[in-house]
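As a starting point, one isolated chain is supplied in structure tokens, in the form predicted alone.
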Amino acid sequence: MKETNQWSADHYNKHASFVSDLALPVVELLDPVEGEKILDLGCGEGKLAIEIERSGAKVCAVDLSEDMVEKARARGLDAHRMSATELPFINEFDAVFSNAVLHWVKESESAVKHIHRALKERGRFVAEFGGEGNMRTVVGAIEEVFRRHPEFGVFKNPWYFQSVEEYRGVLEACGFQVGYIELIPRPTPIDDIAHWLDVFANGIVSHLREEERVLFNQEVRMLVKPKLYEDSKGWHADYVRLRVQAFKR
């Protein structure tokens, strides 16, 4: 049975706003102009829609989540439930934009011929999301723990953090121009690591007890402390970031 990540729209803007707050350079690299139509690739509650269509151009939002698309539409925007690799738009978009989404999503390939399929003839595609040596003490973590415990079964690690040189072949492969690609390492501070565990691996875990859970989050706390955690600056998230501006060719 495939492991599912759920996705409170409430414990996410409690938790995890810094994802969103983080990312007006990535909407600064968009660069929205007025009159264009941009497709938000996993809009979550749709605070970055909002952000772009301060610009004056038309946002489409999608999200996998039906909670998130429930919040992003009481905001007033477009926003519909929807697969990025199953995006139905052929040459409708100027312009496609993704933050902190399709490191989720392992079939890249597909993602991105359907971005390329959805962008009308130059559109640009504009994303970041985890790359190579994102959260890897905290991986490392969970990997230990699951070894610690067989009961738990296996660990299906859920993310997929790639490396420029394999997201350039993927871009090119599917047609695009790469404009521009890096890696960006971003210590991020968060509330509680604990916390990052329960709004972005309660997936990994849904298959066990309560108790089981609660054991999990434990361990992986303790293992991770003496490297993300200090005294005068609480927790931080070791994020590293993909991020990618390429054209339709």
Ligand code: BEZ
The other form holds:
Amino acid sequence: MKETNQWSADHYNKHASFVSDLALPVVELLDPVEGEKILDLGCGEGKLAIEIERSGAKVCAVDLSEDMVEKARARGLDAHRMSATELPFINEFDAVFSNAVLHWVKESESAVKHIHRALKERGRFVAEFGGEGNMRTVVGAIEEVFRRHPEFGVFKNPWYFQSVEEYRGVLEACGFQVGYIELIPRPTPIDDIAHWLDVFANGIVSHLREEERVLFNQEVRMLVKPKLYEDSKGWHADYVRLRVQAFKR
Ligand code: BEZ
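Next, give the form predicted in complex with the named molecule, keeping in mind that what was shown is the form predicted alone.
Zooming out: every chain and molecule, the one shown earlier first.
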């Protein structure tokens, strides 16, 4: 997996703690059991891995960001720096869990193959990530700002938001039996879209000068504000989650 976005655990904590706070239903779908061995793929700083370990399961937590891995280790987790498309595990885990990560992986089939290989026979894969239509307003605004500013270069979209049909196809082609798959619109309160862009879209503008990055943020913010901001409610992001449970055949 190529990684261009920069992850600061502190920044993430301050502006994006909703990512793990809203994921408890996915942990419920995982339904971890004492004694199980579970891989948390894209563990971030490890909040959900800790939640999973409350069941008595043992978690191996992996993330591409060294900063996140350090934070996860500081919480006492068995954490390692690793890419979803280079998992070295073979028949090791009762379950693979992943929250808010797999939309960053363009090589979806490679990730699913590695997840399948990491699981024991009949092991389960439970995940949630951005699906078709996720952040449509924001992605549209980013495209518009790049159109307005040819000097910014070409917008390279780092995200892959798949439909139910596409992802079911990938899962089945890689040897999974799908138990559950659904696209769930989930408008999500955030503090400000400018902070969201700083945390999640910094890779898109990393080649620009500081003043161009400021302009990019201001213009995207202005474009999305009519749809994503209300005086009475504040900001929300137009998240759509793809939630999945599948079993190794
Ligand atoms: C998401 O969780 O849906 C997401 C996060 C960062 C960038 C794009 C999407």
